[in-house]
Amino acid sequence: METIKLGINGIDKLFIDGLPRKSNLLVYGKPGCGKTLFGLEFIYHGVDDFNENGVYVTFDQSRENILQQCRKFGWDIEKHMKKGKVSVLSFAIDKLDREVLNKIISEIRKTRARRLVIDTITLLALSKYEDKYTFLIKDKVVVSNSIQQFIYSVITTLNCLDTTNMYLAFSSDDESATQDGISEYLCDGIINLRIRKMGKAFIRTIEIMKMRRSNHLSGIHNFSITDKGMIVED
(Lines of atoms letter the chains of each structure in order from A and count residues from 1; the text may use other names and numbers.)
(Lines give C-alpha, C1' and ligand atoms only; values in the text may rest on other atoms or scores of the structure.)
(Ligands and ions follow the chains in the order given, each with its own letter.)
Protein backbone atom coordinates (compact mmCIF):
# COMPACT_ATOMS: atom_id res chain seq x y z
CA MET A 1 0.00 0.00 0.00
CA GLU A 2 1.39 3.36 -1.04
CA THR A 3 1.25 6.08 1.61
CA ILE A 4 1.97 9.79 1.77
CA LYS A 5 2.92 12.33 4.42
CA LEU A 6 0.74 15.34 5.14
CA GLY A 7 3.80 17.47 5.87
CA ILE A 8 2.28 19.34 8.82
CA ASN A 9 4.70 19.71 11.72
CA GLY A 10 4.12 16.80 14.12
CA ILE A 11 1.02 15.36 12.43
CA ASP A 12 2.67 12.54 10.50
CA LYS A 13 3.86 10.84 13.68
CA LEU A 14 0.18 10.29 14.52
CA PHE A 15 -0.23 8.25 11.32
CA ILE A 16 1.90 5.23 12.29
CA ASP A 17 1.69 3.59 8.86
CA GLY A 18 1.34 6.82 6.89
CA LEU A 19 -1.75 8.19 5.14
CA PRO A 20 -2.86 5.82 2.36
CA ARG A 21 -2.66 7.51 -1.02
CA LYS A 22 -5.99 8.38 -2.64
CA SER A 23 -7.73 8.39 0.73
CA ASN A 24 -10.66 10.66 1.54
CA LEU A 25 -9.83 12.56 4.72
CA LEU A 26 -12.45 14.54 6.66
CA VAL A 27 -11.28 17.37 8.93
CA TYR A 28 -14.05 18.90 10.99
CA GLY A 29 -14.49 21.37 13.83
CA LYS A 30 -15.98 24.64 15.01
CA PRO A 31 -15.10 28.03 13.43
CA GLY A 32 -11.62 29.16 14.40
CA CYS A 33 -10.28 25.69 15.20
CA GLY A 34 -7.74 25.70 12.34
CA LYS A 35 -9.44 23.79 9.52
CA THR A 36 -8.41 26.16 6.72
CA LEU A 37 -4.84 26.30 8.00
CA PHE A 38 -4.74 22.49 8.10
CA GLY A 39 -5.92 22.30 4.49
CA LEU A 40 -3.50 24.97 3.28
CA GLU A 41 -0.54 23.22 4.90
CA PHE A 42 -1.60 19.95 3.29
CA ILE A 43 -1.46 21.62 -0.14
CA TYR A 44 1.60 23.81 0.41
CA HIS A 45 3.85 21.20 2.01
CA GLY A 46 2.61 18.65 -0.48
CA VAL A 47 4.11 20.55 -3.38
CA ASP A 48 7.01 22.24 -1.55
CA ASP A 49 8.29 19.19 0.33
CA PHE A 50 7.06 16.23 -1.70
CA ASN A 51 6.57 17.59 -5.23
CA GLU A 52 2.87 16.69 -5.20
CA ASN A 53 0.79 19.25 -7.06
CA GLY A 54 -2.44 20.40 -5.48
CA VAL A 55 -5.76 22.20 -5.90
CA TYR A 56 -7.37 24.19 -3.07
CA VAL A 57 -11.09 24.94 -3.45
CA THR A 58 -12.78 27.49 -1.18
CA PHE A 59 -16.46 28.39 -0.93
CA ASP A 60 -16.25 31.02 1.80
CA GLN A 61 -13.14 33.07 1.06
CA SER A 62 -11.69 34.95 -1.86
CA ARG A 63 -8.59 33.70 -3.64
CA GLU A 64 -6.67 36.73 -2.34
CA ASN A 65 -7.63 35.97 1.27
CA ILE A 66 -6.24 32.47 0.88
CA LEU A 67 -2.99 33.81 -0.57
CA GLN A 68 -2.69 36.34 2.26
CA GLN A 69 -2.93 33.55 4.82
CA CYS A 70 -0.10 31.73 3.07
CA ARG A 71 2.04 34.88 3.07
CA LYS A 72 1.37 35.33 6.80
CA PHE A 73 3.13 32.03 7.50
CA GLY A 74 5.94 32.63 5.02
CA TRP A 75 4.70 30.11 2.45
CA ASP A 76 5.53 31.18 -1.09
CA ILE A 77 2.67 29.25 -2.63
CA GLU A 78 2.47 31.76 -5.47
CA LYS A 79 5.76 30.55 -6.95
CA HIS A 80 4.19 27.12 -7.33
CA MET A 81 1.06 28.66 -8.83
CA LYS A 82 3.17 30.44 -11.46
CA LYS A 83 4.69 27.08 -12.38
CA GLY A 84 1.23 25.54 -12.72
CA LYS A 85 1.74 23.18 -9.79
CA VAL A 86 -0.88 24.66 -7.46
CA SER A 87 -4.27 26.19 -8.14
CA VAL A 88 -6.59 28.07 -5.78
CA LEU A 89 -10.24 28.14 -6.86
CA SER A 90 -12.76 30.40 -5.15
CA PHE A 91 -16.51 30.00 -5.72
CA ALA A 92 -19.28 32.14 -4.27
CA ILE A 93 -22.08 29.89 -2.99
CA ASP A 94 -24.82 32.19 -4.26
CA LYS A 95 -23.29 32.14 -7.76
CA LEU A 96 -22.59 28.45 -8.16
CA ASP A 97 -23.85 26.64 -11.23
CA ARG A 98 -24.03 22.97 -12.16
CA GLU A 99 -20.55 23.12 -13.72
CA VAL A 100 -18.73 23.43 -10.37
CA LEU A 101 -17.45 19.83 -10.26
CA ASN A 102 -16.50 19.91 -13.93
CA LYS A 103 -14.45 23.04 -13.22
CA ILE A 104 -12.75 21.42 -10.22
CA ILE A 105 -11.96 18.22 -12.14
CA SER A 106 -10.67 20.23 -15.10
CA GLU A 107 -8.30 22.16 -12.80
CA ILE A 108 -7.08 18.95 -11.19
CA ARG A 109 -6.20 17.53 -14.59
CA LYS A 110 -4.65 20.79 -15.74
CA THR A 111 -2.31 20.96 -12.73
CA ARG A 112 -1.80 17.17 -12.59
CA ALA A 113 -2.76 17.43 -8.94
CA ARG A 114 -2.21 14.65 -6.44
CA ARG A 115 -3.86 16.54 -3.56
CA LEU A 116 -7.26 18.22 -3.33
CA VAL A 117 -8.85 20.27 -0.53
CA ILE A 118 -12.55 21.21 -0.43
CA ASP A 119 -13.15 24.09 2.02
CA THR A 120 -15.84 23.45 3.10
CA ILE A 121 -18.08 20.61 1.99
CA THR A 122 -20.64 22.00 4.47
CA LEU A 123 -21.02 25.18 2.43
CA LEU A 124 -20.99 23.30 -0.86
CA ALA A 125 -23.93 21.27 0.42
CA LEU A 126 -25.93 24.49 0.93
CA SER A 127 -25.81 25.32 -2.77
CA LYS A 128 -28.71 24.58 -5.07
CA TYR A 129 -29.32 25.00 -8.76
CA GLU A 130 -32.90 25.83 -9.65
CA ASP A 131 -33.99 24.57 -6.20
CA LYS A 132 -32.41 21.16 -6.78
CA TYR A 133 -29.15 19.55 -5.67
CA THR A 134 -27.66 18.96 -9.09
CA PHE A 135 -24.32 19.06 -10.83
CA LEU A 136 -22.85 18.07 -14.17
CA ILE A 137 -20.19 15.44 -14.78
CA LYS A 138 -19.14 16.00 -18.36
CA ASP A 139 -22.61 16.25 -19.96
CA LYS A 140 -24.44 14.04 -17.49
CA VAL A 141 -26.77 15.69 -14.95
CA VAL A 142 -26.57 14.18 -11.46
CA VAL A 143 -29.69 14.94 -9.41
CA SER A 144 -29.88 14.45 -5.64
CA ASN A 145 -33.01 14.59 -3.49
CA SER A 146 -31.25 15.53 -0.25
CA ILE A 147 -28.06 17.07 1.10
CA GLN A 148 -26.85 13.62 2.15
CA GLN A 149 -27.36 12.17 -1.32
CA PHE A 150 -25.67 15.23 -2.85
CA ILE A 151 -22.57 14.86 -0.66
CA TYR A 152 -22.47 11.13 -1.40
CA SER A 153 -22.45 11.90 -5.12
CA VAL A 154 -19.76 14.58 -4.77
CA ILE A 155 -17.38 12.42 -2.70
CA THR A 156 -17.82 9.30 -4.82
CA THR A 157 -17.30 11.33 -8.01
CA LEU A 158 -14.08 12.98 -6.78
CA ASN A 159 -12.92 9.63 -5.40
CA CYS A 160 -12.45 8.43 -8.98
CA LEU A 161 -9.59 10.89 -9.49
CA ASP A 162 -5.89 10.24 -8.85
CA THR A 163 -5.88 12.52 -5.80
CA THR A 164 -5.79 12.28 -2.04
CA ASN A 165 -8.83 14.33 -1.03
CA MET A 166 -9.32 16.40 2.11
CA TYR A 167 -12.79 17.65 2.98
CA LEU A 168 -13.15 20.39 5.59
CA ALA A 169 -16.47 20.52 7.42
CA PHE A 170 -18.31 22.30 10.22
CA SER A 171 -18.97 20.21 13.30
CA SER A 172 -22.48 19.43 14.46
CA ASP A 173 -24.21 20.37 17.71
CA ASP A 174 -25.82 16.93 18.00
CA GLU A 175 -24.44 13.39 18.05
CA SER A 176 -23.26 13.51 14.43
CA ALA A 177 -19.68 14.59 13.78
CA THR A 178 -20.61 16.99 10.98
CA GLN A 179 -23.64 19.09 10.14
CA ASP A 180 -24.38 16.99 7.06
CA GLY A 181 -24.29 13.75 9.05
CA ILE A 182 -23.03 11.62 6.14
CA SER A 183 -19.48 12.65 5.17
CA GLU A 184 -18.02 11.00 8.29
CA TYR A 185 -19.29 7.64 7.03
CA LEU A 186 -18.01 8.11 3.49
CA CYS A 187 -14.48 9.26 4.27
CA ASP A 188 -11.62 6.88 5.08
CA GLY A 189 -10.18 9.05 7.81
CA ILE A 190 -11.66 11.53 10.28
CA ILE A 191 -9.77 14.24 12.15
CA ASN A 192 -11.46 16.38 14.78
CA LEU A 193 -9.99 19.80 15.57
CA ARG A 194 -11.19 21.50 18.75
CA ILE A 195 -10.64 24.87 20.41
CA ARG A 196 -11.60 25.97 23.90
CA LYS A 197 -10.81 29.02 25.99
CA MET A 198 -8.82 28.64 29.21
CA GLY A 199 -8.66 32.02 30.94
CA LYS A 200 -7.11 34.37 28.39
CA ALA A 201 -5.58 31.57 26.34
CA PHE A 202 -6.98 29.18 23.75
CA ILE A 203 -6.28 25.45 23.91
CA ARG A 204 -6.33 23.65 20.56
CA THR A 205 -6.48 19.87 20.22
CA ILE A 206 -6.46 17.31 17.42
CA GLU A 207 -7.76 13.75 17.45
CA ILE A 208 -7.77 11.11 14.73
CA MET A 209 -11.18 9.49 15.11
CA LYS A 210 -10.64 6.79 12.49
CA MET A 211 -8.33 5.84 9.63
CA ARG A 212 -9.01 2.93 7.33
CA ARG A 213 -6.11 0.80 6.10
CA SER A 214 -3.62 2.43 8.45
CA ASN A 215 -2.73 2.35 12.14
CA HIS A 216 -2.77 5.64 14.00
CA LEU A 217 -2.16 6.99 17.49
CA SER A 218 -5.37 7.35 19.45
CA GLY A 219 -6.16 10.02 22.00
CA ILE A 220 -6.27 13.81 22.06
CA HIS A 221 -3.14 15.79 21.23
CA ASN A 222 -2.51 19.49 21.74
CA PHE A 223 -1.39 21.67 18.88
CA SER A 224 -0.41 25.29 18.56
CA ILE A 225 -0.42 27.82 15.75
CA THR A 226 2.86 29.66 15.35
CA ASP A 227 4.23 32.09 12.78
CA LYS A 228 5.40 28.97 10.86
CA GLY A 229 2.02 27.22 10.94
CA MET A 230 0.65 24.29 12.97
CA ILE A 231 2.76 22.29 15.40
CA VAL A 232 1.33 19.13 16.96
CA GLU A 233 2.86 18.74 20.39
CA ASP A 234 4.26 15.53 21.93
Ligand SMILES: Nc1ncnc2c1ncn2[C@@H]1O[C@H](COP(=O)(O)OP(=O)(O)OP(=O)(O)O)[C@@H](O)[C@H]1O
Contents of the next structure:
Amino acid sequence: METIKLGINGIDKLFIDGLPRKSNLLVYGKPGCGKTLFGLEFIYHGVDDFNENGVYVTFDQSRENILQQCRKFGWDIEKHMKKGKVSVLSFAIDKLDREVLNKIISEIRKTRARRLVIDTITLLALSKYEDKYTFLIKDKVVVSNSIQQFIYSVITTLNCLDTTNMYLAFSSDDESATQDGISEYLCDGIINLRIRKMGKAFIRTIEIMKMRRSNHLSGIHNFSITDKGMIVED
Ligand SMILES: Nc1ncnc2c1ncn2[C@@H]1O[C@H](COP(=O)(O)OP(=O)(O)OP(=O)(O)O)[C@@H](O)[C@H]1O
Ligand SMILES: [Mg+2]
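Switch over from the form predicted alone to the form predicted together with the ligand, please.
Zooming out: every chain and molecule, the one shown earlier first.
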Protein backbone atom coordinates (compact mmCIF):
# COMPACT_ATOMS: atom_id res chain seq x y z
CA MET A 1 0.00 0.00 0.00
CA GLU A 2 1.40 3.37 -0.99
CA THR A 3 1.36 5.92 1.82
CA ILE A 4 2.03 9.64 2.10
CA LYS A 5 3.05 12.03 4.83
CA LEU A 6 0.86 14.93 5.87
CA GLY A 7 3.99 17.01 6.48
CA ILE A 8 2.66 18.93 9.48
CA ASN A 9 5.33 19.20 12.16
CA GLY A 10 5.09 16.20 14.53
CA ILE A 11 1.92 14.71 13.08
CA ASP A 12 3.20 11.91 10.93
CA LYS A 13 4.39 9.88 13.90
CA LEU A 14 0.71 9.54 14.89
CA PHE A 15 0.13 7.68 11.61
CA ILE A 16 2.34 4.67 12.41
CA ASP A 17 1.86 3.05 8.99
CA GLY A 18 1.58 6.36 7.10
CA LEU A 19 -1.53 7.80 5.50
CA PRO A 20 -2.79 5.61 2.63
CA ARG A 21 -2.54 7.53 -0.64
CA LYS A 22 -5.88 8.50 -2.17
CA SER A 23 -7.70 8.05 1.11
CA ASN A 24 -10.11 10.73 2.28
CA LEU A 25 -9.86 12.45 5.64
CA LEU A 26 -12.48 14.36 7.58
CA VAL A 27 -10.99 16.98 9.90
CA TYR A 28 -13.55 18.54 12.21
CA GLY A 29 -13.76 20.91 15.13
CA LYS A 30 -15.20 24.08 16.56
CA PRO A 31 -14.51 27.59 15.18
CA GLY A 32 -10.90 28.60 15.69
CA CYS A 33 -9.67 25.06 16.40
CA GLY A 34 -7.23 25.24 13.45
CA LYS A 35 -9.06 23.48 10.58
CA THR A 36 -8.02 25.96 7.89
CA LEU A 37 -4.44 25.98 9.11
CA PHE A 38 -4.38 22.18 9.08
CA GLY A 39 -5.64 22.10 5.50
CA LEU A 40 -3.23 24.77 4.33
CA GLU A 41 -0.27 22.94 5.86
CA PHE A 42 -1.35 19.75 4.10
CA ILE A 43 -1.29 21.58 0.76
CA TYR A 44 1.82 23.70 1.41
CA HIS A 45 4.03 20.90 2.78
CA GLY A 46 2.68 18.59 0.11
CA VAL A 47 4.13 20.72 -2.65
CA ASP A 48 7.11 22.24 -0.83
CA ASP A 49 8.42 19.09 0.92
CA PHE A 50 7.09 16.25 -1.24
CA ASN A 51 6.56 17.81 -4.68
CA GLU A 52 2.86 16.86 -4.61
CA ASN A 53 0.70 19.45 -6.34
CA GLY A 54 -2.45 20.61 -4.59
CA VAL A 55 -5.79 22.38 -4.84
CA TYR A 56 -7.26 24.29 -1.91
CA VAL A 57 -10.98 25.12 -2.13
CA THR A 58 -12.47 27.61 0.32
CA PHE A 59 -16.12 28.51 0.76
CA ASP A 60 -15.69 30.95 3.62
CA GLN A 61 -12.69 33.14 2.81
CA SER A 62 -11.36 35.08 -0.13
CA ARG A 63 -8.37 33.79 -2.02
CA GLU A 64 -6.41 36.81 -0.78
CA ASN A 65 -7.21 35.98 2.88
CA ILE A 66 -5.88 32.47 2.39
CA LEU A 67 -2.70 33.78 0.76
CA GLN A 68 -2.27 36.29 3.61
CA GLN A 69 -2.55 33.50 6.16
CA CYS A 70 0.20 31.60 4.32
CA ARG A 71 2.44 34.69 4.23
CA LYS A 72 1.96 35.14 7.97
CA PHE A 73 3.49 31.72 8.57
CA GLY A 74 6.30 32.36 6.08
CA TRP A 75 5.00 29.84 3.50
CA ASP A 76 5.71 31.00 -0.02
CA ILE A 77 2.75 29.24 -1.61
CA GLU A 78 2.57 31.87 -4.36
CA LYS A 79 5.87 30.65 -5.78
CA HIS A 80 4.20 27.26 -6.37
CA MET A 81 1.05 28.91 -7.73
CA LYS A 82 3.12 30.77 -10.34
CA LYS A 83 4.52 27.44 -11.51
CA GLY A 84 0.98 26.03 -11.79
CA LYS A 85 1.57 23.50 -9.00
CA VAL A 86 -0.98 24.88 -6.53
CA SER A 87 -4.40 26.49 -6.97
CA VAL A 88 -6.54 28.25 -4.42
CA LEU A 89 -10.22 28.43 -5.42
CA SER A 90 -12.69 30.58 -3.52
CA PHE A 91 -16.45 30.17 -4.01
CA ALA A 92 -19.09 32.39 -2.40
CA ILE A 93 -21.69 30.10 -0.93
CA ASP A 94 -24.62 32.31 -1.96
CA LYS A 95 -23.47 32.31 -5.57
CA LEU A 96 -22.63 28.65 -5.88
CA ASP A 97 -23.58 27.30 -9.25
CA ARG A 98 -24.15 23.70 -10.11
CA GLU A 99 -20.81 23.64 -11.91
CA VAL A 100 -18.81 23.81 -8.68
CA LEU A 101 -17.77 20.14 -8.65
CA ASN A 102 -16.80 20.26 -12.32
CA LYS A 103 -14.72 23.40 -11.70
CA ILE A 104 -12.88 21.68 -8.84
CA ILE A 105 -12.27 18.58 -10.95
CA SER A 106 -10.96 20.57 -13.91
CA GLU A 107 -8.59 22.51 -11.60
CA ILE A 108 -7.29 19.22 -10.18
CA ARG A 109 -6.61 18.00 -13.71
CA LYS A 110 -5.00 21.29 -14.74
CA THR A 111 -2.58 21.33 -11.80
CA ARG A 112 -2.09 17.54 -11.81
CA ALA A 113 -2.92 17.71 -8.11
CA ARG A 114 -2.26 14.85 -5.70
CA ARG A 115 -3.84 16.67 -2.73
CA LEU A 116 -7.20 18.37 -2.34
CA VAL A 117 -8.69 20.32 0.57
CA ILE A 118 -12.37 21.34 0.83
CA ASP A 119 -12.81 24.12 3.43
CA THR A 120 -15.53 23.31 4.54
CA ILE A 121 -17.84 20.49 3.51
CA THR A 122 -20.26 22.03 6.02
CA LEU A 123 -20.62 25.11 3.83
CA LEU A 124 -20.67 23.16 0.59
CA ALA A 125 -23.64 21.26 2.03
CA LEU A 126 -25.55 24.56 2.32
CA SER A 127 -25.46 25.08 -1.41
CA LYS A 128 -29.14 24.57 -2.14
CA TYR A 129 -30.79 26.09 -5.16
CA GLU A 130 -34.56 26.67 -4.87
CA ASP A 131 -34.57 24.39 -1.83
CA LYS A 132 -32.91 21.52 -3.63
CA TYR A 133 -29.36 20.32 -4.20
CA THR A 134 -28.73 20.80 -7.90
CA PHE A 135 -25.37 19.84 -9.20
CA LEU A 136 -23.59 18.66 -12.27
CA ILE A 137 -21.36 15.61 -12.28
CA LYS A 138 -19.55 15.41 -15.61
CA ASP A 139 -22.54 16.30 -17.83
CA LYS A 140 -25.25 14.72 -15.71
CA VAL A 141 -27.53 17.02 -13.70
CA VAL A 142 -28.44 15.64 -10.28
CA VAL A 143 -31.33 17.18 -8.34
CA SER A 144 -31.94 15.97 -4.83
CA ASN A 145 -33.67 16.88 -1.60
CA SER A 146 -31.32 14.81 0.43
CA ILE A 147 -28.16 16.20 2.00
CA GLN A 148 -26.92 12.61 2.39
CA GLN A 149 -27.24 11.94 -1.32
CA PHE A 150 -25.50 15.21 -2.11
CA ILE A 151 -22.58 14.47 0.25
CA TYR A 152 -22.40 10.91 -1.04
CA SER A 153 -22.13 12.19 -4.62
CA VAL A 154 -19.48 14.79 -3.73
CA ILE A 155 -17.27 12.37 -1.82
CA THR A 156 -17.58 9.45 -4.23
CA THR A 157 -17.03 11.71 -7.28
CA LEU A 158 -13.89 13.29 -5.81
CA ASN A 159 -12.75 9.81 -4.71
CA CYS A 160 -12.35 8.77 -8.33
CA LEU A 161 -9.55 11.28 -8.86
CA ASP A 162 -5.86 10.86 -8.24
CA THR A 163 -5.86 12.97 -5.08
CA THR A 164 -5.72 12.36 -1.34
CA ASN A 165 -8.75 14.36 -0.17
CA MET A 166 -9.19 16.31 3.02
CA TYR A 167 -12.64 17.58 4.01
CA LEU A 168 -12.75 20.18 6.76
CA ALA A 169 -15.97 20.33 8.77
CA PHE A 170 -17.32 22.80 11.26
CA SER A 171 -18.81 21.17 14.32
CA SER A 172 -20.47 22.86 17.27
CA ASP A 173 -19.63 19.97 19.57
CA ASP A 174 -16.77 17.48 19.62
CA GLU A 175 -18.97 14.38 19.66
CA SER A 176 -20.54 14.58 16.20
CA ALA A 177 -18.38 15.57 13.27
CA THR A 178 -21.05 16.63 10.80
CA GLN A 179 -24.74 17.34 10.68
CA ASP A 180 -25.21 15.23 7.58
CA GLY A 181 -24.10 12.19 9.56
CA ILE A 182 -22.79 10.40 6.48
CA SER A 183 -19.40 12.05 5.89
CA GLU A 184 -17.98 10.30 8.95
CA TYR A 185 -18.95 6.95 7.51
CA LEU A 186 -17.80 7.68 3.94
CA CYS A 187 -14.40 9.05 4.88
CA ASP A 188 -11.51 6.67 5.57
CA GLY A 189 -10.10 8.77 8.37
CA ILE A 190 -11.47 11.18 10.97
CA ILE A 191 -9.44 13.71 12.91
CA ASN A 192 -10.86 15.87 15.68
CA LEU A 193 -9.16 19.16 16.54
CA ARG A 194 -10.14 20.60 19.91
CA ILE A 195 -9.61 23.92 21.60
CA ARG A 196 -10.35 24.78 25.21
CA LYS A 197 -9.50 27.73 27.40
CA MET A 198 -7.39 27.23 30.51
CA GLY A 199 -6.89 30.46 32.38
CA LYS A 200 -5.63 32.86 29.74
CA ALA A 201 -4.18 30.18 27.48
CA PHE A 202 -5.73 27.96 24.82
CA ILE A 203 -5.10 24.24 25.08
CA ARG A 204 -5.23 22.66 21.63
CA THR A 205 -5.49 18.93 21.07
CA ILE A 206 -5.74 16.51 18.16
CA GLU A 207 -7.13 12.99 18.09
CA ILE A 208 -7.34 10.45 15.27
CA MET A 209 -10.80 8.95 15.69
CA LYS A 210 -10.64 6.51 12.78
CA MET A 211 -8.20 5.52 10.05
CA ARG A 212 -9.06 2.68 7.71
CA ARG A 213 -6.26 0.46 6.37
CA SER A 214 -3.64 1.93 8.68
CA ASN A 215 -2.37 1.66 12.23
CA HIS A 216 -2.32 4.88 14.21
CA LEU A 217 -1.69 6.14 17.72
CA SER A 218 -4.84 6.49 19.76
CA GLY A 219 -5.50 9.11 22.38
CA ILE A 220 -5.32 12.85 22.64
CA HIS A 221 -2.17 14.74 21.66
CA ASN A 222 -1.43 18.38 22.38
CA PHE A 223 -0.48 20.74 19.62
CA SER A 224 0.42 24.40 19.45
CA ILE A 225 0.28 27.07 16.79
CA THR A 226 3.51 29.03 16.46
CA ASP A 227 4.55 31.67 13.94
CA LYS A 228 5.83 28.81 11.76
CA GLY A 229 2.62 26.79 11.94
CA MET A 230 1.32 23.80 13.87
CA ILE A 231 3.50 21.60 16.03
CA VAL A 232 2.09 18.35 17.40
CA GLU A 233 3.78 17.51 20.67
CA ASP A 234 4.93 14.10 21.88
N1 LIG B 1 0.71 33.29 14.10
C2 LIG B 1 -0.10 32.67 14.97
N3 LIG B 1 0.38 32.29 16.16
C4 LIG B 1 -0.41 31.66 17.04
N5 LIG B 1 -1.69 31.33 16.80
C6 LIG B 1 -2.21 31.66 15.62
C7 LIG B 1 -1.46 32.35 14.64
N8 LIG B 1 -2.27 32.55 13.56
C9 LIG B 1 -3.45 32.00 13.86
N10 LIG B 1 -3.43 31.49 15.09
C11 LIG B 1 -4.54 30.79 15.78
O12 LIG B 1 -5.19 29.95 14.85
C13 LIG B 1 -6.58 30.15 14.93
C14 LIG B 1 -7.23 30.13 13.57
O15 LIG B 1 -7.13 28.89 13.06
P16 LIG B 1 -8.01 28.52 11.81
O17 LIG B 1 -8.41 29.70 11.01
O18 LIG B 1 -7.25 27.47 11.11
O19 LIG B 1 -9.29 27.93 12.55
P20 LIG B 1 -10.58 27.31 11.92
O21 LIG B 1 -10.87 26.07 12.70
O22 LIG B 1 -10.44 27.19 10.45
O23 LIG B 1 -11.68 28.41 12.27
P24 LIG B 1 -13.09 28.68 11.56
O25 LIG B 1 -14.00 27.54 11.98
O26 LIG B 1 -13.52 29.97 12.13
O27 LIG B 1 -12.85 28.72 10.10
C28 LIG B 1 -6.77 31.55 15.46
O29 LIG B 1 -7.96 31.60 16.18
C30 LIG B 1 -5.57 31.75 16.32
O31 LIG B 1 -5.86 31.36 17.64
MG1 LIG C 1 -11.46 27.96 8.80
